[in-house]
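First, one chain by itself in structure tokens, the form predicted together with the partner chain.
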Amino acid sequence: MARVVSKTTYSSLLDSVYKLPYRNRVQTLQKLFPKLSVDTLKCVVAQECQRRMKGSHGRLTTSDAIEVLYNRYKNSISMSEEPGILLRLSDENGLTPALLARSIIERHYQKSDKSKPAKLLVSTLLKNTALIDDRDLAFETYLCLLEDDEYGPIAEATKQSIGYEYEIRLRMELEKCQVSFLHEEHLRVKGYDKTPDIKLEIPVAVDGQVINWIESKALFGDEEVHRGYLKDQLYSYWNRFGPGLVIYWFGYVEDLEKIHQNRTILIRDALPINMIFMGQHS
């Protein structure tokens, strides 16, 4: 399964993302683009989703408009509808299931002046549900939690998992390979400003070119990812520690490494097979 992608396959594949309804894109997609990996799928559609929310969110979610679907809402539950109100409004409204939820407990939960209650308040609720005393709320945001697979506390601990397990995972090969390496903790202890995921004690060569540093990612890698991780991190490890090495695990669109220009950052799919140690001539 190929997780290298070329850019018009990419936009291809955004196409097609683009024209799908929201709900089960991913099997629709396996079937159009059967080359591609389950993952790679899954993630270019969480990304999507993900810039999509980006744009639209602060418009669909102005005090105005939450009013207005406060009222759809409790409007709903006098009426004794069935459960899953809220799916529904997100279908109709655009807003993915565990942001309408999050929203509606906002106002739900506002305070006597109309503001907004304590983040720590809202995100402990999300958490934990059964903690919402509006029975009602509390199940239907429940329901809403369960459907979507980008936000709410759920979502967010999978892809904080995601990105533990491939880092875990990449230390795991490095130690096999015995190269030694420093990790994240152990720089933080160490008191540097920038980590990286790891830090070679001893560089080694991929394709003929050395490599200091090696971060993980464990998703899809397309130009405006790319471009924000260069901005944040990448460029930050080039300054300090030279050349290095990032690993989209759910791959990446052809040729981003030119975007670097003289800067050396290589980017894989998997941690090289092929690498150099020093003091091995080969």
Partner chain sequence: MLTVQSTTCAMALLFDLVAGDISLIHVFTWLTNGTVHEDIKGLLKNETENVRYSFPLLLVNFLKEQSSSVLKLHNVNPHQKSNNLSSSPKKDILLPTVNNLSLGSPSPNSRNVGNCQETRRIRKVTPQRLDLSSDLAFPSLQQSAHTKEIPKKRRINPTQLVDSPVSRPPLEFGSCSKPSPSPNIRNVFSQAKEQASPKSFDQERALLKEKKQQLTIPTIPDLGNNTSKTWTCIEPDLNFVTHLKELDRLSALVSFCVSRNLISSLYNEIQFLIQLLVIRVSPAKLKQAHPTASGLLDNVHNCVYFSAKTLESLEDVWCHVDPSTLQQMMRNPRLILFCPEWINDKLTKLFSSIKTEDRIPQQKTVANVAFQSETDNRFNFASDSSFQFFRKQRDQFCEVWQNWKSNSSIPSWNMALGLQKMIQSLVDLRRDCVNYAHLARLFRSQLLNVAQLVKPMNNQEEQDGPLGQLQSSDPDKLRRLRERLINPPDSRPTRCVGVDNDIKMCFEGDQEFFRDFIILAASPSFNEHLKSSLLSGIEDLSSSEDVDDRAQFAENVIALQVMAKFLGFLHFYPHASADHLPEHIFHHLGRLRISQREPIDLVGYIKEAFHKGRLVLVVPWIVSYLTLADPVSFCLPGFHSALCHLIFIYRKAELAPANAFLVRISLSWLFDQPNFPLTLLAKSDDELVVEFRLNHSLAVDDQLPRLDQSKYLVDPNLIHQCCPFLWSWKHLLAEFACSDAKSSGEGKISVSRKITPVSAEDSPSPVKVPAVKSLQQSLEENFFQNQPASVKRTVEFVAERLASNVVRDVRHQIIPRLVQNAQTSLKTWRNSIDDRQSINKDPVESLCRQLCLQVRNESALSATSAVASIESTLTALLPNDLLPQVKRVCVSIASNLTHVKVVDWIQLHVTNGLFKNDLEIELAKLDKNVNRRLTLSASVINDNHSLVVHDPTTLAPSFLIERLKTLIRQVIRDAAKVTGQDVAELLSNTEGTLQRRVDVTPAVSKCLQQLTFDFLFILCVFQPESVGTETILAWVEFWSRTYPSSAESSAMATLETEEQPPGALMSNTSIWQVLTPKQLLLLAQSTSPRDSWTLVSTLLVQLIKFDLLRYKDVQEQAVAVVRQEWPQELLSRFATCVRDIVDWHRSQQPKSESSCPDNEDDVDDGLLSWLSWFCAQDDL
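Residue numbers count along the first chain shown, from 1. Rigid core: the largest C-alpha set superposing within 1.5 Å between the two forms. Predicted model only: the values in this text are computed from it and were never measured. First, how it differs from the form predicted alone.
- Relative to the superposed rigid core, Pro83 undergoes a CA displacement of at least 2 Å between the two forms.
- With the core held fixed, the Cα of Gln209 is displaced between the two forms by less than 2 Å.
The structure above corresponds to the form predicted together with the partner chain; please give the structure of the form predicted alone next.
This part shows the chain on its own.
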């Protein structure tokens, strides 16, 4: 399955993402883009959803908008509609299921002066829906958290787990290649604040470029994502350790390296098998 995506294909993929409803988009996209891996499609969908939410969350969660949704939810409960009420409202409203559930919980636990409940309370209820004092709302919230791949405690735990899984995979592959390295925890003990996932103790060469460090990203790299990491992390690594490599395990848009031609940061979708070190091929 292809993981390095042409700009034309990526543009077409985004157009399709925008036109499809929030839930079950990946299944439809698999049919439209059969050459792209499921992991790549999931990542692109997740990242575009997060961008859309950043732009529309404030507008969709005003007190008036949530009051309307809460009243509709309560009315549906009183009419004994089948479970999945909040999911259907999510499809209609544009908020992801978990974000909608959070807003409904905030309204349900609204204080007498109409101020929102404590964030800690809301977070606790989302992590354990059995603590919600209304049985119907507890079940509706549970369904929303199960259906949301981008927001909520289940989604966050999954993303953290996947990120760590690929960091461990990178370490294991380097050990298999007999590459000597320090990982993030080692570097922090030494007093470094911003640290790459891997600092090579002996540099290697990849396609004629010397590599001193490796950063693992269990996501898809497009221009916006990559520019963000360059600003927040990668340029700092380059300034401190020299040229490096970032791995976008779920693929990336072609020609990303052109963004930083004056600073060598290679981009790959896996650990290169053509590394050269100590005068030997790995």
